[in-house]
Amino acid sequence: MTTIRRFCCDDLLRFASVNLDHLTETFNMSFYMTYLARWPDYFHVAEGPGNRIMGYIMGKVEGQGESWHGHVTAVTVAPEYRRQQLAKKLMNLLEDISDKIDKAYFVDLFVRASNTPAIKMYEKLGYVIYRRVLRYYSGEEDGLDMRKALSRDVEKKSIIPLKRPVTPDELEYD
């Protein structure tokens, strides 16, 4: 049995093997004690028998006016976990908090733009490509910033395309 829950301290030193995976971004410790203090809401843990962790989301709201959103910061399931509906559970709990607590108008992620799998996932969780941005990973690899409007956002707005790709430089950060 899968239980969902709110990501707490002790996970830290427990899920180390759900980062493994080479399209899964990591970052260090003090940057996700960051999210764990700031939008606790927005970090979950999928947690199997024996305590063993499957995957965990990690996410924010930031923005301001109808930019209000959001944010996907990472979501991952250890590979051995996969295809059990694991990632949908955690989006779309993520996008609850989202719309019926913080009344954003969307939520946006990205995803490295060679991770076919993950980008297919997100449209069927009717995420659609609002723009490309170069170079966004590392310098290197595009990004896609992808998104999903919410019930605030009747005329659905914000996940109308860009027409052109952007730069890192030309992103809003809160």
Given for the second form:
Amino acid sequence: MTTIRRFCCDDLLRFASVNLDHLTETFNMSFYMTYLARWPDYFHVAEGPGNRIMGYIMGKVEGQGESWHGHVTAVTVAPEYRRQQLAKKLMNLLEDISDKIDKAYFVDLFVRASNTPAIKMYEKLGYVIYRRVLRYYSGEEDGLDMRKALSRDVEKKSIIPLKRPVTPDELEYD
Amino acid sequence: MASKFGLAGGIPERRVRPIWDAIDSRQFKNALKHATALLAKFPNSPYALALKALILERMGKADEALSVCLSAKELLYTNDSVLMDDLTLSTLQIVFQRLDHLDLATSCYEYACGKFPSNLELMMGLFNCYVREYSFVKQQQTAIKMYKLVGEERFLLWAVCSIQLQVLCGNGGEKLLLLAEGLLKKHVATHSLHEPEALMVYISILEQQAKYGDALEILSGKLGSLLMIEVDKLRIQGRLLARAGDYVAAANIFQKILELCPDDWDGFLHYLGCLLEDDSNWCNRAVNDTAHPPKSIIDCKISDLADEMFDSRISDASALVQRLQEDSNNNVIRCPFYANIEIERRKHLHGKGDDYKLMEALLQYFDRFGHLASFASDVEVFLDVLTPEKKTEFMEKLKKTSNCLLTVPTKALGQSITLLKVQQLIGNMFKLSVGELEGSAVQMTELYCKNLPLSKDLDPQENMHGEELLSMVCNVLVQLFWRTRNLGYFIEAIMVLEFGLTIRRFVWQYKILLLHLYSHLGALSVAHEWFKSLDVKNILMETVSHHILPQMLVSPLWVDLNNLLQDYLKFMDDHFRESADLTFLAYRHRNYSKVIEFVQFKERLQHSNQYLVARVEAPILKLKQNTDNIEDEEATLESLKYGIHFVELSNEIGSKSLTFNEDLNLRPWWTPSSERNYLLGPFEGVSYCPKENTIKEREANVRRVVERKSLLPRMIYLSIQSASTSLKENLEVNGSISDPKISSELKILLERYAKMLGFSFFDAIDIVSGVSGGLKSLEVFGSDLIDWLNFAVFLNSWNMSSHELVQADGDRSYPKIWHIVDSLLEKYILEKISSTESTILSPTVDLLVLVQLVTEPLAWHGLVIQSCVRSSLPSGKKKKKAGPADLSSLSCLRESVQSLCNITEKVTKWVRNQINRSEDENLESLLSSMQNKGREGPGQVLLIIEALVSSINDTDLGDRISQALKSWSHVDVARKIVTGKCTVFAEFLRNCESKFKMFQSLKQQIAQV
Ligand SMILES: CC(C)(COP(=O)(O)OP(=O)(O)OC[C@H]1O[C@@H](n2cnc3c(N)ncnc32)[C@H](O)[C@@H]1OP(=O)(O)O)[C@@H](O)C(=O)NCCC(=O)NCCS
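Switch over from the form predicted on its own to the form predicted together with its partner chain, please.
And the full complex, kicking off with our chain again.
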């Protein structure tokens, strides 16, 4: 029972029940607003009855040549709405926009190596671990760089896993 | 940064690069060295100067930076041959902005653009300056110039947005929209449009003028193809049709949306609204002011349709819903089932409802989705339609339905929880007897324990099954406490949640409940710890701080309070500073709708009531922290510009519009807003929790608080001044009135203060003297106690210099006011400590009142005395001799100091006693409150928990849960409560001791005068 629409500033005032989750980061204002100002089509919110916020996805599209790709910066769903395919829906939307509108080659994301539930979900949604990024999270926890190829990457070159882990300063985009 | 030809600001790039490198790596000294060298080589380069200024600013040398910037500006203006490029100007701009001189940056760009009227880059810089200044008219003019220059779509849209901003956020009339429309029309005719966002702006311009037909035409024309997402386009189309009143066509569009997205609830509401020709969905959409509409209302108007029509439309809707239900072959699409209930509700509103059909629809929904965590909150609005009797009947039916066995245990658990939640929702709990309530708490706890094994293999990051049960147990226990006043239940509620957090420490729902419980108990330091563990930062500070801030404002935990306030203010101020740059970013990336959104959002935050309160409370906290040293206090006052701005704020507050951005939905039932705490009053049964919107009440409250509090800094300042001149002047010119300006200003403020308390100045004086003389009861001050005592304190210091009250009634009432203040402080403070006996145990607000009495009126009075004493001490050569009048005022002063010594000594002793009660004794009384005598009373829930802990089965529960259970100790929690309360006392004690010391030393000083 969801209406998915573009995220807007006022939603920032209403997403507390989603963001109090310990795995969901509350970024500073310029971070959110930069995403809104640059990639408004990659920032969507799901609303339920009574205009309650159920969850949201935030991302961007960037890169050059064959690494032109969609990126999921955050996806999160409030506890009471989990396991109802909402995250899946939001992910599919972002993939669709990357694929059809922006003609990107793949979608990628970073996830804490310890966030098993999320990793399981991404795998279920067709993402593979492309590489491990050492101490990606505040210099402590490793991150996993996961990818899913889009239709433009016919040979699925973008998702062939790397053999060795990389360090954060080797990343092309942050 | 490098421009063409390897030049930067007219200087070879290789010479500039090292400077930027040094700046980027924060080696400012090094950078400055390079910059100075560069300047020696290019003394007339504004760019070199700008670089130097930038470095100086980063080094914290604001004054030097400004003066260098100004010389660069001077050069630009006077020297025709210097280079005036965007790099130079934007570098200067950065520094000017950081120095809070946006205007200077703007005038540089204005000058440059005047000189090079066809330089697009400079004009964009100028546009950006106007964006920063929120000068919408000038933005528009600049954008139009650029548009004329190069004819690009984006500049036209910059102009159009600037026009929209004038209408929406400035004082531009609606007629301007016509101008914007004209501009767009002309451009479209020759160039068409190429950006989806441009189209959206075009449509919104038309929509704002109610030209729906025109907008629809454009949307369905060639331009419509710019919108790539089909549903988005349909949504706009449906909205326009509905607003134009073409409900039939609109309903068709929304039907299409539902066929594409059958789970789109909003889409369904629009669909139904159009069918029933109810336009409440469409008016006031833009001015949707409340961030948090009360969750119990789905706006809709009772349909005006004739009965027959209504019936046929409803049956259309039912048919569609039926079809959607059949099409949804998976178990996650809820909307079509939920829609059925809404249809029944609409019938109800139309007077054609059938409770049984509504119940039937609800039961159907339950049958499919009853196990979901969101079920109860989903159906909350619909239950409100039923009468209490029908609700009970429904509950019975629900119980019956759920009896059919569910094979998946997690689903069965989900369903059981739903039943319990619905029971809480329909208010049944309030009809149950104490015994039944206890029974239900026990039942829920057992259910939780029994189902723990389901979570055995879950990752610790994941929510466990049945987690909500413990919140519900807490809710029941608090209700039991409210009814019986038996503290045992309350402590037990804390135990339950702490237990839950021992098993999994991430459950923020528990943390929020707990912090309110601890606050109520006075263990504020523990409450604050839990608040910190929620990691509330950035925008959450605006929406979530209300859980802790109001309590902290009256607590003695000043360091923590200061952090809260400073972090919050910094966040808000940072946003205000950077918001315009982000708006410009939206312009640059052609996301025009975000431009409007950002500006409106900034305004919304600027009017935040919490921001206003914080801006007043932060300086008051500083003042409270420095009352024991008058020099420090005076320095603080100086930094506050002697409180003048705050007086202005107090004047303006009545007419300021305020926004309320706090998310109150997460608050516990017993305190739905920070102004309300049901537990402080008697149990009131079912009508406990009125769901009406409390915004009005909150707004009145904020205005009152801000209006009063923002007078304080100035009154404190004037009182110190008044007191310091009084004795001194007296000694020289007997009886004369000292600086008349001070006393007349103070009098005006006192009159206002009295008025805010609801009285005329002289009536207010009568009241304080009546209370102090015992003619009036101590109760008359009510909840304004602190304000009344402040009034008395400032009244006294005013009279010290004005002596008006002596003249007014002829007899010597001047000393009398000293006595009034002394006796009021003594009465109220001593009353508090004698009436508040076993504070470690009782949930109490009394301690906080006591803290306020000591740290506010008493402390302000202390400042007045310090000021008197300082000025009465012989200073330098002037030999002073006290005349008769001064002897009496001196003796008043002595008495007052003595009285304050006594009061603070007694309070100190009392607080120390509270802390020194042995920990064991305190623990004992806490724990015994839950001792279960027989099979009733508090403690039953705890028994179940203890039973679980004592019989842990590792294989059932898995390693992690077993380990967590083993670490549980309810005695530790009790100890935490005791320590928490002691921490609060200890902070207060420090404060009292310091005051006591100060008054003692004043006593000695004054003895020598
Ligand atoms: C991760 C998260 C976004 C999942 O949201 P969700 O709406 O519950 O996920 P969905 O219902 O769409 O899940 C789709 C599929 O992913 C898998 N999945 C989702 N959550 C899972 C979990 N906790 N464990 C195992 N698999 C899971 C399942 O296969 C699921 O399909 P199924 O339910 O039919 O088996 C949500 O748990 C969350 O908000 N977590 C906190 C924030 C976070 O960690 N975000 C990711 C890092 S940015």
